[in-house]
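Presented below, as structure tokens, is a lone chain in the form predicted alone.
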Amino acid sequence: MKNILIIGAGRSSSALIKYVLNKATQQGWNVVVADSNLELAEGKVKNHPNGRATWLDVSKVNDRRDLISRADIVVSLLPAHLHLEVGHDCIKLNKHLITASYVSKEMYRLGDEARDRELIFMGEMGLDPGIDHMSAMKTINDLKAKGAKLQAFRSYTGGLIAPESDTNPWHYKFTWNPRNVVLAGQGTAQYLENGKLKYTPYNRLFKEARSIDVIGMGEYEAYANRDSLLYKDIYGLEGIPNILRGTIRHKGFCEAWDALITIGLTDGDFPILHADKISYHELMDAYSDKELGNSVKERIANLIGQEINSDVIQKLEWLGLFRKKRIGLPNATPALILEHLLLNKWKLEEGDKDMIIMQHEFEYELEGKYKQLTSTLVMKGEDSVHTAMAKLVGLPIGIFVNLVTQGRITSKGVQIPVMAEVYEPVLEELKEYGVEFIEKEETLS
């Protein structure tokens, strides 16, 4: 298996694509990556002696069979929602396939498929999904070799702006897809508490983030994910009475996005008419009732149940809602004008740094005391394009990608990395990178 096939070549890309044509000196692969914008795919590839960039129009059905025929392992960076075209190729033409996304049901539909043409299909083989999992799956067996009871998994992962480069109120700035950040948390988290199940949904998902303590970097907060619930029986954590699974962000950014909530910025459902021709204060104005004060500003604060001067109020003034500048696009929803407007307003400035951090926490019983064991992975990126987010969702694609064409791994059909053939080889060479986790262990009673 010599031909790699890299689909996509945008935000996250860069590490995967510098690690794979790393190895492709040392072991000969041929590597074509493909995007529709030729220029970019070019710049990552960058002349490689081992590398080809390639333009292809994913919905151009006869050019994406055309590339896929020709390599060995297809790897997909496209939308999560366009995995599945390439899946079902990949299926037709006997090709391993490996994605960072979620595994959607209609995905693990393909399971029997890929199974009986001994195939690969891997999921969820990134950072959050993907380090999560093979961090969580490592302590929890090692855990229960132990003997240890587990009576809490909680698992938090956040990309942050480094302090270095956070320069704005909300402490925050894209570095993953800027649509995902915006429709975040539609729906209702799932979770287990003290053995009930626990319901949240989008109204109150950001009103009831948590205080989180980081190793080494103080408080952070942290909201529920949609649904923490899927990975109890895939974890082996069967009769656990706490799971949950969550997102990081800087203190105070989750009660200035539920203000974006409530106004309603965040809904995707229907199109702002002649949204070209109006200012966001006109749009504020629109959502708001003139009986709830005399400017703008002030309706917004109370109908959100702000002071005027209050940070959260302060937040969404530098974003720009309450200026006169025309929005500008043609019958956009609302959440598209939201991206539009923090594209800019939170874009990654070129010397800029970005920081993940994951934090599981284990509580458990061994030897009839109560232990909690708290690992904390941090890492810095080193500037705009080399980012942290764009090398933990990366490395651990490329270095699989590695082991299959070694044939080191055995598992066959729709899987995500939770087996010990995926994780101890990957995660002991992300230590290679740098990628390494430190872990604090207590006695609670």
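Next up, the form predicted together with another copy of the chain in place of the form predicted alone?
Shown below: the chain alone.
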């Protein structure tokens, strides 16, 4: 197995392609990087002797299959909804498949066929999902092996801006898909607390953000993800009374974001008319009632229950929401208007460093004591291209490709990385790249 096909050469591919090309030299692999933007692919392959960049329109079935047929292992970095087609091709052509995306129900349905052909279809092999699964499973299995009875598992991840590049009052810049940030949390967050189900709807999600103490970094805040219960059984935590997955933000972010929700700026379902003709100031005026105050700013402050000089209003002002500047987006949804505005304001500048924080909190009973283990990863990027995000998404995939070529993976079918034969070597090799969790243990009672 020495022919590796990577489909997609976008933002998240750099660290992966670099890793795979390095290994290619040592191991004699042939690496093909395919993208609809040939220059992008060429820029990543950089004339590497073992690499080749090629143009691919994934919607062209024959071209896609032709490339896949000549590979042994296929890595798909395509947008999530396109993986399934590639999955079908890989079944047909007998190829292993790796992605960093959430595994869809449809993809899981290919499990039997993949297993029959002795193929591994590994999904959720990036950062979140990916490293979160692996690092959590390692600790959970270690604790269980010691005889611990797990009482709580809380896992938080945030793609943030490093303090040295933090130059705005939101303390946030886009290091990942802006649309996902704007629409984050829509739906109902679900988790377990003291053995009881908890549901938090979108209209209360950011209001009810919790404070968390990140080892070595101080206080942050986190809001609950939609999917905390999904992994309970697959993690082997069937009877656990507390389970929560959350997203980390800088202190104060959630209160201000909740203001945007209350105003109405995160609705992504329906376009508003005349969005091309009005200014941000008129937009804010349109959202607020004239009975609420004289100036538009005063009205918005009253609408969201804030003082006019509050931090939240200052954050809104900094975004330019009270400026008499035209929006200029015909038939845009409010969410699209917001995204467009934020793209400018929250842009990662060239020298900016991003920062990933992942923190797991485990509470457990062991030998009559109630203990807490906190396991924390903090990693900063080098600059706006070589981000921690790209590294932490790409490296696990690369390491896993290597494990597959070496025949070290016995798992078959559609999987996510929760088995020791995957997480042990991947986490071990990640340490060589500075990806290491710091642990802190406390006895609570």
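What we label the rigid core is the largest C-alpha set whose atoms superpose within 1.5 Å from one form to the other. It should be emphasised that the depicted structure is a prediction, and the values quoted were computed from it without experimental measurement. Residue numbers count along the first chain shown, from 1.
Core-superposed comparison between these two forms: the C-alpha position of residue 370 differs by less than 2 Å. When two forms of a protein are overlaid on their rigid core, residues whose CA moves 2 Å or more are considered shifted, and residue 296 is one of them between these two forms.
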